[in-house]
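Shown here is one chain on its own, the form predicted alone, set out as structure tokens.
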Amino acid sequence: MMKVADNKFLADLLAGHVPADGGDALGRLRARAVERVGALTVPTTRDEDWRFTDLAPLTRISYQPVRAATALTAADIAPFVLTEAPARLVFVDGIYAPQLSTPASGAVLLSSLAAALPAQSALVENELGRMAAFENNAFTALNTAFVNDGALVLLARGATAAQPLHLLFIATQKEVAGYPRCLVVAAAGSSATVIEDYVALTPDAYLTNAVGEFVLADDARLNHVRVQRESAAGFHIGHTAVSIAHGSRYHGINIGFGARLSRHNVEVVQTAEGGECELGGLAMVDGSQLADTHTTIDHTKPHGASRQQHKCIVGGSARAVFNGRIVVRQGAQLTNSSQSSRNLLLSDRARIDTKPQLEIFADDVKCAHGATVGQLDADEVFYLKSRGLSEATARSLLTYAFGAEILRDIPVASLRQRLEQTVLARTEIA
């Protein structure tokens, strides 16, 4: 029996979103997740992993289920369409919108999860919910409890997606809870670029609770760009889980500009020798926003390599949190891993909490980490002013350059340019 009364916020969400009964694999997975929600509670600042992030503003709102999808047109989503990515799935408040989507079939399958079943039932049973563990995560459990659709990307053995695949999630309704889900499975020797994009067409408060699972087989290559540009009043909770195998390479870029409060957990596990991971991140917040990023790169086998660079730009009275954890397990010899956390404060009221961590249980490794928090370099500002720029323009230009170092690695030109314009607008030199 679920003890949902122990946590009213979770109980209210469960009351509004009752998953359908079912004896199939998906139904059993949802049932297990519902049970876990009943045993868990919403994290508080007394929990070590949440000590800088108070979820009280999120839990004060009573969220309702999405009763009906908002009817959007091609013109409504035009500002978010990427010309380089003709294959696209669109979800509106978590509901698949086939009239706005252009799925793909064949060696590169891009489909809604519901449409791919039952043809892919065995794969879904094996992979969905395997990497994104929900036993101790209330938000991941909630997402899993109500997953009956989502974005599915399957790359056949040796397949290459010639163009990026775009997963677009749009929030449109006030005070609703949406549960986007992504499952990407890259077979041996395959490669693709996947854009996971969260946007809003409402200025109001709502909850996006998103989970993505990315499974790379031997020698697979995956570029994954995750962009969170939600409403300034919205709330975003995200969980990205990645598995890399022998010789595979995962390159993830995480951009966070939106939401009143956002939390993103990234977990990468190297499951075989020679797996490689590269993570880039940029959080840019101001006003009273809070952006919290927690990452774990877990090297469990020898000859692994990882590199991570995360940046935060914080203005106003906003706050950014970064906790980066690298684990090298016993036996994971000859691991080469580095982590950098660089942070820029734009006001006296802004705050950044950064905590890079190394946990090493092997003795033949090369690992390094570092963190900096500071303001713009006065000498650099002076140099630009001496070349005729105003102080405001000099500071804005330097702030833009600080963030652009992450954005330049995005392999989709139109998306990169739009995000650069966002940074330019926020630095007031557009």
Given for the second form:
Amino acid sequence: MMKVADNKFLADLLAGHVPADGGDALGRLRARAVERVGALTVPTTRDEDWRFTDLAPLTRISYQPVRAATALTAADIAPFVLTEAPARLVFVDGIYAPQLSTPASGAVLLSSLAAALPAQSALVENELGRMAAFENNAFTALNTAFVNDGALVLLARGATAAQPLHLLFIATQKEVAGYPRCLVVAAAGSSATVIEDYVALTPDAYLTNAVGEFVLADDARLNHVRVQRESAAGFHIGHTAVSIAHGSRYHGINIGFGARLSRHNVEVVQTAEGGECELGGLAMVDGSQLADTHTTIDHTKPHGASRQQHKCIVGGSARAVFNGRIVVRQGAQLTNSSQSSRNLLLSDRARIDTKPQLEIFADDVKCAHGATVGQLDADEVFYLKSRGLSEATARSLLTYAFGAEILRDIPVASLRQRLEQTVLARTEIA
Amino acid sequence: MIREDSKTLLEVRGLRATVNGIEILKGMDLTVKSGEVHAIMGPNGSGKSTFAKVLAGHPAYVVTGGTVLFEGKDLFVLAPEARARAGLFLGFQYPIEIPGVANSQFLRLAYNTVQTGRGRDELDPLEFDDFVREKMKLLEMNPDFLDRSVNEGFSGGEKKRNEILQMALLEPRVAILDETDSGLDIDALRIVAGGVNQLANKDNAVVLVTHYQRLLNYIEPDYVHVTEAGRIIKTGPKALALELESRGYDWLSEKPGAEHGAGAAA
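Cool, the form predicted alone is there; where's the form predicted in complex with the partner chain?
First the chain shown before, then all remaining chains and molecules of the complex.
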């Protein structure tokens, strides 16, 4: 086991850590995580899970914990506000910003973790850190070591959130490390749409190390849209852990446009018979960006269903990585799973590494998967040109369409339209 | 309709073309004048669909010989999009599906691009919506088709109607319709053919590429051309199509060499 001193990067990050007092639930969790960070190392390309993603550009910079919170105004965040989602929590460099937030209480609770803690300590103690395992994940351990606040969504039994809930994380400071944390617990029969949105108001390098946990009880339904639009110099490490129960349905849409280097781990576990999971993903990168997505859908019980479509659009000398792991455990009979990885290369220097990883231990299951990497289809380009469109417009429209197929599932119109505009603007440059 | 004073729109002389190094067109000749409807018929692999794609500029085909004049100008100096703006239209045998792009968005982009290319004003989304809905009535199309992705999940007949809708919007001088009748049931065929008939006028021309005579019951051609091995081996009036229907294509190719030459020259 490595000592802290052997891994200066993690040790330096921890150096800014306020010692855990160990008294309350969060304190005990932090103490465990601090200990774990000390035992772990930053992954290298020698680790199978990090083969294609060299973290050197990230670890070359030393990050400080945020010292003074940036005071933002309503005008500063106006470009990110979603009219359909009046209930909103805003975090600036990982720190809760109450003056910008509009929490909700009652059957649909939207609150900072710290504010809700006195009333919800049992639930938080049970759920926080349960799904997002940090035993073997240095970044998740690091996030957990810093957890003293976060975004909390609690849906009471049978509750329906009539409007989407917006969790907005804004990076504003150079060379600062932020540790956003989300916990969403959906009780039996509840339903909601949650937007988890990472944006930046600085062009500089910084680190967002985010962890989100989503727990769905029986028959709960959750639409989860996660948007990563960090600055072009920023670094984003994300971990999304989901558990689905009997008859529950999780629909996750993961959009990654930003960051110089991003890594997003998604882990969905079907814990009871008949859960359903749909995952959509779109990573669009150019220049020298790298976007790495690793997903695992773990069917542990019978009659589960999962459907996944991940797309990458890569231009310039950018790189995208997709590793899609589907596990069907022994006894998870009659699982119905499909995975599609479709990738578009816009330049000769762009690179995509895609890998379906099926681990099937049950014999009566349906698991379909397919992966394609290619350029725009010549017949499609010709079709549009035969209608008068220029080569550039035809290519732009087809690239846009490729991405829009994922975006169109986003159930919040203003967000969808904004992201469509981003894709369109980027295809016109490409 | 054949008229004495009509203008020559398309003049193809000795056209040769290859795909993947294999020669498919081996000397096509065709003259199309305004107001005319031509049918190009022939067995599978005789080069009729290749001919349509070469005229529209499909990048997989290489022109290796011959000339094509479009309204008196060299067609092959124009890129495919410039041919479209100049007034050449290809109705695709297999229209492409474009998930993620609304049909209305695509149709308006195509319309406005071609309008701009012809020095005319663009239409904004509201104006275009009115305009396209009128044109859709011609083809008995449900306005829902505007909101759906281009051709995605359309039936064969719906795709072909969408092609003719594009023809209606782009108002070409020469429309080449490649196997527009394939995959259509009788009702769809009647609607599609009705649309083409309404769009055909004294100033434009239609070239129907088809395998079967059936379409010609609905759109009456002025000329029927028969292709074989990359050339037109016989040209005749509408009655030729009926003869092909009853006798097949074999009787034309049974006799060797000289007979073919005579047919092509006719």
